[in-house]
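In structure tokens, one chain follows: the form predicted alone.
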Amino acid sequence: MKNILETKELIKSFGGVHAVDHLSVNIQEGQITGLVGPNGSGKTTLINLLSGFSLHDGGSVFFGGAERKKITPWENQIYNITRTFQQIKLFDQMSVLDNILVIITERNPFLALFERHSKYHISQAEDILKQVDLFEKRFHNAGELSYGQKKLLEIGRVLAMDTKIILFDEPFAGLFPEIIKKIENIIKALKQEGKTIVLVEHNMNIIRNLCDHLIVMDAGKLLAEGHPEKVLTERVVLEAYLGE
């Protein structure tokens, strides 16, 4: 296994508080790496830094050994990385199908409305919707979907990006068990395809079920890392994360 994503002494501060505090971690290619920690430990801030939605104040980030000195969201496709958000970001007034087509064709939602989509693009989008069990909803506006269906559509948009690295920021939050199982199966399939997954999650059963490696953060620092079963039994983790 080789490191596909690395941080070295990474720093991000808000009002003098280090949300990410000299953090050095390695993400191995082809694995599912869990990212856990108490609320406010810096997990989402780290995801924002890795995807360019926040700029780091110090330290370095490396993708495949190459340093990205300034990370911007519009360059993520070049570096083969995409992400989901805690707050779902869809085009609510566009159809479910068009929400996928805008990813695999024209990357502008307004131009996409006027683009003539080939049979190939439509077939590709429909295949993705079948994977996330939304094919029957393809002509509905995204805003009409239930919360769980919107989560599935957001993941469908991630599938359409077809990147090597995917950052999932709490994709299971607030979902019923049936939808959780569907997303677990999708993430397992992505791993089988050789994708590298970083998963922010609070549910330890999901972490144990999916993750090959676990990183625990606390107050912006690396608290522990290793195989999930081992890390989750460490006293320092139990004290910081589980409150024992």
Ligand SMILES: Nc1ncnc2c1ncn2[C@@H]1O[C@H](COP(=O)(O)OP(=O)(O)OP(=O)(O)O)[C@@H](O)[C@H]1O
The other form holds:
Amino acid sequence: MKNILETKELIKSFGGVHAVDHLSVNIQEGQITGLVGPNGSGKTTLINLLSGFSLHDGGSVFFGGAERKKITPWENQIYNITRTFQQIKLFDQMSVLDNILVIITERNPFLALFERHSKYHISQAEDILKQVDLFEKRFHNAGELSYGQKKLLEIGRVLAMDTKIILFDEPFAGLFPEIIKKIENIIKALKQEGKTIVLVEHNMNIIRNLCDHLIVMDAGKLLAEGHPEKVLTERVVLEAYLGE
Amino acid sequence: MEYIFHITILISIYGILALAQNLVMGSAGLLTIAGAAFYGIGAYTAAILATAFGFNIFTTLIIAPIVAGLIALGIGISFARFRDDYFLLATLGFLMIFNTVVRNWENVTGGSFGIAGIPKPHIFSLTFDTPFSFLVLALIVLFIVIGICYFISRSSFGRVLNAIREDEDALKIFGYKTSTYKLMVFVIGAMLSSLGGVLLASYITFIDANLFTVNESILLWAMIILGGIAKNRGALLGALLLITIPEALRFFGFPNEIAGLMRQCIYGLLLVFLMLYRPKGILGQYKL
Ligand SMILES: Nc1ncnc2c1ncn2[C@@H]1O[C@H](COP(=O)(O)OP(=O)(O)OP(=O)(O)O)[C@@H](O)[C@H]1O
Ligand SMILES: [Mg+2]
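Starting from the form predicted alone shown above, please give the structure in the form predicted together with the named molecule.
What follows is the entire complex, opening with the chain shown before.
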């Protein structure tokens, strides 16, 4: 198995807070890697760094073995990576359909000027919306959706991007069991397709059910890693969660 | 009848300006108050080329957008770091610089005397010097601008602009170089605005710096907010209403100065009421 994504001594600070602190982790191709840790341990910050949402202060990030010195978000497509947002970030005053269409249409602005969405684009977007149960809502604005539907639309955008690496930042948070089941199945199907997945999640049952590998962070540092069943019984991990 | 032609010509000119403003501010969410500057750049380019160098106004309809576009390109690149209210302040600064230059560069712009004797457009033996013929010309330009705006808003480019307005940071993550899109729409908006300026200069044959102040930009804001942000139809409706309402006031016998003051008050009140009761404008579906 290949290290498709790797960090070495990665650092990100906010003022005095070391959100990510000399973190070195490997993400294996084709696996689901869980990322857990107490609130504020730096999980979202790591996702932000890997997706170019914010820039790292030090250390390095390797994609397929090659270092990406400056991670600029508009190159994410080239580097085959996408993500969801823990704090939902949809295009609220656009239709659900347009939220997907904008992901699958032309990136080059000069070509985009002359591109009209085609039947092909529409049917592709509609297929994705069916997968996340939002087909009926396609003409509604994203901002009018319920919380659960918004979470599903975030997943829909990831499906539309169709990249090799997908970072999910708490896709299950606050959802009913039904929708959790639905998203679990989607993530399993993505793994079947050979995608590499990083999953931030607090619910240990979901972690046990989905993950091949688990990374535990605490205060921006790597606390433990390995097979989920094994890691979740380690004393340091239990202590980090339960307090001293 | 002549009066109706006159009003319709004004509506066409402001329709062009409002459409351009809407493209930049409504579709892409770029808060710019530089609208009057690019309108002025169009008017001065036409006036200077026509009076000092004998250019035909038709030729300036081609040259003015190029001049405005190049200036917008420079401005856009230097303001690329600014977002939202910072961008707004930067564009206000640009408008004030434009106004100061125009007021003081007497050799070229006539300073506070302005430029008089701007000719009407002519082609072969045909001169557009009657209100009706000028109206036809203004409408043709308006329809070209409408066509361009619909072309853009129905393209993938237009959808990307909306997504930039909604959440630029999220959009970037999905592989868009949003700065290029913003720069392009800013330049296109400036080019379209300059067309309104050329028409104005040739229509009223005399221009000075007072025509292109921040009040003018605020009027454009009022038009697109009243009509409905991010809707081409809304921008046109806004231009129609905000040109005809003050004229109607004058029609009902208010003296000019009072009508002028009332006009300012009405714009102000309209904006306040809209923000309170219908923030999306008459035809709109969007808020900034
Ligand atoms: N933009 C920011 N500005 C300042 N501090 C930040 C910023 N983003 C994160 N932090 C801080 O960095 C630390 C890590 O935050 P982060 O959001 O990465 O944690 P998390 O593991 O995702 O937590 P949660 O489980 O609550 O989502 C926290 O102390 C947080 O307050
Ligand atoms: Mg988080």
